[in-house]
Ligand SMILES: Cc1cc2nc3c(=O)[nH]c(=O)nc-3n(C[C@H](O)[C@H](O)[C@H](O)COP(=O)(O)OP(=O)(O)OC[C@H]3O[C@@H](n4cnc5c(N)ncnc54)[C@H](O)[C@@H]3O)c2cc1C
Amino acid sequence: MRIQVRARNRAYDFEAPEGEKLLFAGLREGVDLPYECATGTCGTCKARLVEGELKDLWPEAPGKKHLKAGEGEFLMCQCAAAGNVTAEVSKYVYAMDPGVCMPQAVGGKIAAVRHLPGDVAAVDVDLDSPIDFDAGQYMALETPGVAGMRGYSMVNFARGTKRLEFVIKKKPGGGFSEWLFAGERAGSALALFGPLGKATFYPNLAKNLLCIAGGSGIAGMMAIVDRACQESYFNQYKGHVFFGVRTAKDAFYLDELAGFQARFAQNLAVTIALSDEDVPASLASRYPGLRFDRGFVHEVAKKTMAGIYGNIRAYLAGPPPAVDASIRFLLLEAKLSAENIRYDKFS
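Answer block, the chain by itself, in the form predicted alone:
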């Protein structure tokens, strides 16, 4: 089926097979259509139907609250074409840059689930075919019987990999996470699409790194720090990582973070922020290379980073209140430009 998307600057034509979401078809063809979550929650990918018919694959998608249905608006990430379609978006749209990791659909199976503290699971997924992705990106995941896809950042970084690692937190009412935690899921089939997201790190950035993450948001930051370490990036530039959890019992990946820090002890600082309790002496003594502080992660980052924001790119992830609070102080107090504050919106 022929799809035409008319943007403010030009029109793009591409093909979409039956059942493929318009957003995914365009991204797969190298058209950088607007999106943030790509899973039906944020409404960023809304478009207006000009001609043709659509199939709505998830009528209950939360992002529909952002639509003016009477004006023909729809979510490109949740609708497939029922024939030739012409749609219109209100934004400028460009072709993807040469050399980017092109999004694609790929099948996979859950290889292992390891339960971590704080209702969190580390999930390894084996893919049917290898993919490339950039540090900080995510995949949209779907399993049969659960409506809609969910976006999860990769913890690992590797080119041409057939294994992806995710961190998934159990959320009340979250269809995918409740399915994951309800039983033994090793061997379960998944449908994935990606890589997605623009909160990416490249070794030619030539800036100091600031990573602020709450809870399972640490996933994408792990990939960023992993790639930076692989490239010996911290031999020349500084890294500041802030990981927020409620209590010491909720902390995970401390061994891995300590390992990163030990490799570049002079330039890489990792701080664990505990919001609900004072730092236990036993925790600090167990991880002498890590720093610990009491408070919400954005508050600890703001206090620690005061006066040292020169030449910095910031990456944010976690609960929306923590991300929003971090954006505010980075814009208003740190005076970072919007270009140097990167995050992906999942809800």
The other form holds:
Amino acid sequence: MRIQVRARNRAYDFEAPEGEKLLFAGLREGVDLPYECATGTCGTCKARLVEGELKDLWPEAPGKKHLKAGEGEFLMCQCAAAGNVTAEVSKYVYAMDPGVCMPQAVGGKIAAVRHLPGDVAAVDVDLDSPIDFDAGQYMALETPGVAGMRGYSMVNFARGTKRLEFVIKKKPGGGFSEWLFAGERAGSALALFGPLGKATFYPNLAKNLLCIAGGSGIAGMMAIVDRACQESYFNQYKGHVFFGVRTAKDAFYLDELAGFQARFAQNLAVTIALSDEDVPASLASRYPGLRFDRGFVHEVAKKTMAGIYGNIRAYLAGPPPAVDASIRFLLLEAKLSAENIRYDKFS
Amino acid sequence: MTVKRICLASDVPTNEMREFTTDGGDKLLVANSGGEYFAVQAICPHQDVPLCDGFYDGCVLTCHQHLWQWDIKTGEPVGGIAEAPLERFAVFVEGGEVFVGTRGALNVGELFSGLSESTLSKLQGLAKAEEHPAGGALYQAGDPADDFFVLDSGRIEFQIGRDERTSPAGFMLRKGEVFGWAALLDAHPTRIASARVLEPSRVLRINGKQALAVLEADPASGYLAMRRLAGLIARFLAAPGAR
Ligand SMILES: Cc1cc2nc3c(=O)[nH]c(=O)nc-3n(C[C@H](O)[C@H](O)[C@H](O)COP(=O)(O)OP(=O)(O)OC[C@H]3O[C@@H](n4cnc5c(N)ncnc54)[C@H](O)[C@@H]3O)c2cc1C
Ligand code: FES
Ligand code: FES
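Output the structure of the form predicted in complex with this ligand; the preceding block shows the form predicted alone.
Then the entire complex follows, led off by the chain already shown.
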């Protein structure tokens, strides 16, 4: 089916097979259509139907609250074409830069599920064909038994890899995460699309890094810190990682974080924030290289970072309230500019 | 300029902002920046989100939705993400009350806002206001490019190519947007696109050569306008590999 997307600066024409979401069809063709969550919640991918017919794959998508009724608006990440479609996006849209990791559809299967503390599972996925992605990106993925795709950030960083590592938190009543925790899932088939997301880190950034993660938001930060360590980035720039969990029992990846920290002890600081309990002395003594503090992760970060915001790029990920609170203080107090605040809201 | 009373100065505390609705039903945002008042459009130019829900530190206004940012004093984008300026209104404070007046398209425009008053008024003198019904064309590809246009209201679409082989080349819908800017370039005597009027539209038509003469006479303003023009052209250059 022929799709035409008219943006403010020009129009793009591409093909979309039946059933494929318009957002994915465009991204696959290198058209950098607007999106954030790619999974129907944020409303960023909104477009207006000019001509043609659409199939809405998730009529109840919460992102539809951002659409104006009766004006033909729709979410490109939840609608497929039912015939030729012309749509309009009220934004400037550019072709992707040559050299970026091109999003694509890829099949895979769950290779292993390892349960971590705090209702979290580390999930390894083997892809049918290798992909490239950037540190901080995520994949949209689904399994046959559960309707709809979910976004999950890669924990590892590697080029041309068939192995992706995720960390997934169980959400009570959640479709995919409950499915994952309900039985033995190694071997289960997945359909994936990606890489997605602009909260990416490249070593030529030449800025100090500030990572603020709530819960499983640590996933993308692990990839960013991993890549930075692989490139010895912290020989030259500082890194401040804040990882928020409820209690000491919910913390995971502490060995890995302590390992990164030990390699760049001068410049890399890792702070674990416990929101619901005081820091147990045993924890602090087991990880002498890590810092521990009590409070919400954005509060701990704000307190610790006061006065040291020079030349900073911030990466934020996790539950929307933690991300929003971090954005607020980074704008109003740290005075970071918007281009230096990259975030993924796990909504 | 029509001037309307909006609120008491004390309704908007220092370094805070409030949304107001005028008796004509228009919404606008009044911001207090260190005791000075500014008024801008109330809705984000990106996606219909109220800017009063955003962040404001007394200088920079940020939309909370996707973090587009503007300098409250000039309405200019800052922070590297915003794609459009904010429409600004003239503000007068008298006897503890805040009044605002609407500005013409030229002053809110992406090319000329912030130019010296005298240059702006000369440009204003060159501008001819025109109303166009839906369906007409302002110019066709190949026409001589003598004039450029500033959109006041409505919607203009562009097509490149001719006859059967045309393709859409974008659209203008915000007050102050400039199009037909080939008229401001020495080496572009003809239109490269055609401009169609899609909804009833009001535009200002300005002769390119005369405008250049005005800008030449005020190099500081002229430099600012040319720098903006360069940025504008860059936005419309598609990256290589684009289909
Ligand atoms: C960019 C991004 C990165 C993320 N990274 C991580 C991560 O690394 N680790 C992590 O634990 N979580 C991550 N999340 C959150 C994750 O995507 C899920 O929201 C979360 O795991 C809960 O999923 P669930 O199926 O258990 O809950 P549910 O409430 O069942 O679903 C959550 C989401 O799935 C989608 N969805 C649900 N039903 C449908 C349907 N019928 N059709 C289409 N879509 C549907 C919607 O987007 C919904 O918000 C990320 C989210 C985003 C947006
Ligand atoms: S990108 Fe489609 S709703 Fe978020
Ligand atoms: S809606 Fe304001 S920045 Fe997107």
